[in-house]
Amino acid sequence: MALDQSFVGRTYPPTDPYEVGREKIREFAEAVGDAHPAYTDPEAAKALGHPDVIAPPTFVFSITFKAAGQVVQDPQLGLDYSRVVHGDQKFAHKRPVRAGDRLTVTSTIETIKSLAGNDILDIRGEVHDEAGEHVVTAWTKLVARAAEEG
């Protein structure tokens, strides 16, 4: 079943505040296998002009993807989790996620189309410090795959 098109332009409330540590920061690095000295070395990071380390431009992930679980688990939206792929993620940055920062995300509905009996939705999160900048919006595609017949 198509899911419902009055969802598009729904906003979800911002979630809690994920406080960025340095030592999640350098774990990531490390799993992506970027060595940028920026990421580990606040002298590095402050020669850059940056107040402490950055993360890796990809570390959002982990709590956009999060945030996109209030509309993945939305009942009224009545979509099948178990059917769902991850199918394409985009960032842009208005300046890097620093250690120490305290960000919250909202979520935003942008699109849901049907294709060849897939969903496809469209997420976007704004992540925001706790002065309110904005920090990088992140998109996130999902599609849920067509239930097999039979």
Given for the second form:
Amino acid sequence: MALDQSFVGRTYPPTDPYEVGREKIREFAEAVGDAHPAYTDPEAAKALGHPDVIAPPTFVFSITFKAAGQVVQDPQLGLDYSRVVHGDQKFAHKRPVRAGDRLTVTSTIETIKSLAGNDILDIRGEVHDEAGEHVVTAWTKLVARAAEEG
Amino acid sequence: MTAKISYDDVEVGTELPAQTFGVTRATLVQYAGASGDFNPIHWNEKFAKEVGLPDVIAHGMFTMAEAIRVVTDWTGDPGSIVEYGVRFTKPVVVPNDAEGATIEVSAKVGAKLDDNTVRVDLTAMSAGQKVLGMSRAVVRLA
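Same protein, different form: I have the form predicted alone, so give me the form predicted in complex with its partner chain.
Below is the entire complex, every chain and molecule, led by the chain shown above.
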């Protein structure tokens, strides 16, 4: 059954702050095999004009996707999460995420479409730091594949 | 922010150095831990096949993270990325052996934009198939 269009534009309450730690950034950079010193060495990051080590560009997804869980697990929306695949992902960075950031995410349902039985959901996550400054916006497209006939 | 590449030195069509990234089952377990995405399709072959996949597949976000390294290595500052978006078109299938799979990433400057930024168009291939579509980054150069 197609998802309820009245959920378009719905904004969920901001998440509790996520504190970005140096070791978490290091762990992520190691997992993607990226040895760029700006991820692990505060001096190297400062030489590039950053106040502390910065996170790789896709690091913030861990935080925004967890926040999007509010939407996908909303029982009123009724998305079948077992059939969901990640369609598109986009980030727009005001500045890089960095160690010491305390980030909150506010998730909004941007669009809901139904295409050939698939439910397509676009979620926008606005990420702000402790001072209320905008850091990054993440757009996540989730596709709940149609259940097979019969 | 100090990208090493100057806006004036690039033209539409300028190619970035291509790179090939390896991914094994061990890589996926490590990425699952670091990212917090423990979906079993990324580490459990039996589960992956039960939901209709050919085998364990890499996290789309892992592939996205690898592809942008071609750009951040080029600019010299990962903080130079202003926008980055991809479409996940095909999964990267990761066999259970020592070699695993490879992701080949190439990129070129697609457009010169305002404010010292350029659009970089990325291509990511695995096993002869395009695994990312509409893969683009906007990058601020020096």
